[in-house]
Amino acid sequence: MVNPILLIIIPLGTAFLISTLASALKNTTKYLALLALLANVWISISLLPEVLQRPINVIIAGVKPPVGINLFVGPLGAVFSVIISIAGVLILLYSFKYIEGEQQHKYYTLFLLLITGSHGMILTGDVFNLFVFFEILAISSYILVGYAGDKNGFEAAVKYLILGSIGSIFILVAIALIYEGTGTLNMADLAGKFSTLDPARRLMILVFFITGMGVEAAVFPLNSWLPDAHSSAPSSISAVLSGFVIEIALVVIIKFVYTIFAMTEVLGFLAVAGVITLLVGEFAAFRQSNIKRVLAYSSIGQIGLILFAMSLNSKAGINAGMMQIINHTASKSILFLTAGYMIVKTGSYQFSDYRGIAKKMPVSSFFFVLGVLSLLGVPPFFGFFSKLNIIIAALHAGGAFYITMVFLVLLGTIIESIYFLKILQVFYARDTAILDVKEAPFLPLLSIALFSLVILLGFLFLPQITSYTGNIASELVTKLQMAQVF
């Protein structure tokens, strides 16, 4: 059996290697980063069949929990590790041409640290180590947002830093209250002891934790940092933040509510918060003229949709939410990565300046269309199946409340369709004022094409995908006791 701890050790060790030997390695640092992430892809895929048979528990330093710390790899951790690893490799390939300059080793070091934090958050079995990995992810994200070194990037990074730090304080306070009340930080041990706390303390911990993690998840009204961060960061980092970073924080919230806090009575509130987040994101995106801000607000809307699905307190809802995460990771990565080179080639962030760009960049424009169609849920793209499953799961929940929520979700989809069709109309206009614009290089297009295969061919593998996402749903809804694998 492959040890899951390698998913953390390999990118972390490679990051320190690149940072230490940068002057000697020079332009080869990106290849070291690629090898590290390819190893993670192999490890995460290798773990999938084993985890479906039985969750894997990794004891650190030979000291068993709850005294020692551990990694716990269930279906949720295994599937998300695959998403992080594959998306990380494809975005890294895109970065080979997109990120240039003598300081690029800093970019690859930070990129690997972000991957380390992402894997750590989803795999750790200890609440305090969740915070440690959260900080690794967050700090590397802050710096990468401002990587370009311009004024807008610096302002966005500082705003992200301030709000992220406030979120970190809320999480740390929640952890302190957990330890004071239960005497443990191990998630499995905590799952059995949390219910012994008085209701007021449980609610306080829940509020602090959801508020802190909700900042990183970009749930309304905690998402004011995201439009500036996504629009100012390098497009490769925008794809990472939108593709899986905010989803990780969201999934951690859902995991804690279902399995550790076991307070499913708050799911109705989270469902409403999800729909509000969706509508706020979509209406805000409708008003934007900066293409990256459009995509940033669209990501807020998608997070709201995923939160709504996973708050339905049913296996069908969680299954559909995980499918939508896969669709959003692929679709939004395509959109941010194609937009990145449109910005580079035209020198403009305003999509009105891209009139007729499809004539100059036909391949990039075609991929952008694919990403839009899957995000909107047009058949036979993968997004159609994920959105359809969300609606079905909500309707099966029954009652006027969920029927109203479905109506609002469909309203958000209509708004999303209008602003994306407006952008595509500009792209494919017959007249063009764009002269010296050439297609994106081969390697970035290859990365985008591989993301496109997910949304184009995903429906062919629906039984396998729903098998994995269904196991995640079972892990959460049935309140799997992680202590069983000690």
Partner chain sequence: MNGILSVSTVLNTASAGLIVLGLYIVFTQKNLIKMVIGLDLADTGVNVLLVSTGYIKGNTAPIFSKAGLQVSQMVDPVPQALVLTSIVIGFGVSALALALIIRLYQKTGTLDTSKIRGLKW
The other form holds:
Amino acid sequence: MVNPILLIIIPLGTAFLISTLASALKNTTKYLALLALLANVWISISLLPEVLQRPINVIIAGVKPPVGINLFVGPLGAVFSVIISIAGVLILLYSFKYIEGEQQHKYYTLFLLLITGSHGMILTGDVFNLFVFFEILAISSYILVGYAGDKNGFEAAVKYLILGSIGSIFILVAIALIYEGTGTLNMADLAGKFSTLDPARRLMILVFFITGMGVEAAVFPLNSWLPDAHSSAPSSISAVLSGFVIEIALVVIIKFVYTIFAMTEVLGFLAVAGVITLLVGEFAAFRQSNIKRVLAYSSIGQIGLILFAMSLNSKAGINAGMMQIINHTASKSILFLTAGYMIVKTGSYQFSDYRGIAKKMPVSSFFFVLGVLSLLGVPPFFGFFSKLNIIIAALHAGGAFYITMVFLVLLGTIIESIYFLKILQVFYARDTAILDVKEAPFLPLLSIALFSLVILLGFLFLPQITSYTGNIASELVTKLQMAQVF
Amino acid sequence: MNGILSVSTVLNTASAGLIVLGLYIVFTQKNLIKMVIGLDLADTGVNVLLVSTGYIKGNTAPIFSKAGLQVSQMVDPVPQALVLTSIVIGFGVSALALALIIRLYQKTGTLDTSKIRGLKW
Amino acid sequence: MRKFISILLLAGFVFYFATLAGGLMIPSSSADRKSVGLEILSRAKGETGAANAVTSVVVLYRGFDTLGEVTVLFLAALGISVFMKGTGEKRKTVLDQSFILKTGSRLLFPLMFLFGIYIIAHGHLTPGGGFPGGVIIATGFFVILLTSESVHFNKTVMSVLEGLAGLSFIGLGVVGLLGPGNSFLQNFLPLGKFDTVFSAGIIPLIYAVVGIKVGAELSSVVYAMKESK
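For comparison with the form predicted on its own, kindly provide the form predicted together with its partner chain.
What follows is the entire complex, opening with the chain shown before.
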């Protein structure tokens, strides 16, 4: 068995190694980062079949939980590790050309630490350890948002940092109350002891935790940082942040509500929050003229959709939500990455300046179209199946409430398609004002092409993917047991 | 010790007060430096809350060097370890925030969030 | 308007905190409380051989958190160096402090350095350890920087030191992973004689690494901040 802790140690160790060797290796440090992430891809994929048999529990420092810290790798952890590693490698590949300059080794160090934090958050079995990895993830994203060193980047980073810190304060309050009430920090142990607390205290912990995590997950009304941060960051980082960072925070919320706090009665509230987030995101995206802000607001909309699907309190809902996460990771990465080079080549963020860009950058525009179609849920792209599943799951939940919600979700999708088609219309306009614009280099296009394989061929592997997401769903709807950890 | 000033009352008031004061500063002030100070205050409040979860009345530090000290006379060591982590993280975040604010000030010439265009709080 | 809303929100917070949760209850004896920490207390002495139970929690039982914690500091230092690039325009005049302050701070520096090392080396016996010790060492550098602006550190040495210390932390953990215990950060050294400096297995080693890392990181943070003027 490959030890899942390597998923965390390898990128972390490589980050330290890059810092040690930076002055000697100069600009070749990126290959070290690539090696580390390729190792992660291999490890996470080789873990998958084993985890489906039974979850892996990794003991750290030789101390059994609940006394020590453990890693708990269930289907959720394994599948998410695969998503993080693969998206990480492809975006890293894109960065090879996209990020230049003398201090690029710092970019790769930060990128690796971001991957470390993501793996840690999804794999850890300890509440406080979750907080530590959350901070690693959050701080590396603050820095990467401001990495470009322009005014907008700093503004967005400061805003993100202040809101993120408020979020982490709330999470810490929740952790303090958890330890005070139950005397344990281990998730499985906590799941058993949480019901012994009185309901008011339970609700309070839940509210603090969801509020804190909700800042990172960009749930309305805690998402005012997202459009700035995701649009001011370098495009590769926007892809990472929209691609899996907000989803991780969201999945952690869902995991806590179902398996640890086991308070499914708040799910109705979360579903409403999800739909509001969706509508707010889509309406705001409709009014934007900056292409990256459109994509950022669309991410808010998508996260709302995923939250809605996962709050349906049914396996089908979680299953559909997971599929939508995979779809969103692939398609939003494509969109941000292609938009990145359009911005570089044209020097403008306004998509109205891209009139007729499809003639000059045909490959990029083509991939952009693919991303849009999958995001909108046009058959036969992967997004169609995930959206279809969400609607079916919501209709299964029944009742006037969910029917209304489905109606609102469809409304959101319609708005989404209107503004995306507006952009495509500009891209494929007959007349063009752009003169000397060239196609993006090969390596970034390769990375984008590999992402689009996921959404193109996703429907061929639908049975396999649904078996994985189905396993995640059954993991998430059952309360965590201490016995699973031993 | 069950008067108004019992240990738990003092700790609860201190932590809740610091958190509320800190968050109030963050929400209402427009000066970025003041906001960071508010965050630090709130952070301190959380640390007080966190470390107080391990306190047991009349018990002492969990160090075994002194002969004859029983386990039942010691406080819980875990919150102390947690608070160490939390302090270090808080330090890192505020240092980073201040560095960012220095740079933002160099670019915009102001610390007032209402005067910085993009920051719609 | 915003003030009003935030006061309202925070008042709700206070109310909730004070009434519904009933605040924290401080137990009057350890018999009244059941927690992981108290279980650790009863076994820490035998298992880790460290006299200071907080240290055994920080370095062994929750050593993975500590690895994350030094990573956060590393990130902060890295972030500051990212943001402060290209702002080191040389000031025209170097403002050194008076001779007395300069000499005094240089006399103070070795003492602070030594004290920092003492704190780090005794982390498993007394309150203290890698973090406070590292901070004391960094303060020594800070005092020097405050008094004489013409002093320059070698940034490369700093970042190499940070990286090496981090790698050694992970290396110590991986030795445990490859060893018989097959667990990351597992103690693989003999526990030694209780309550002496050379005891508690890998705890002093990890704390030494943490001390170096914290010292180097904080010094480079201070240096980057100072350079940016």
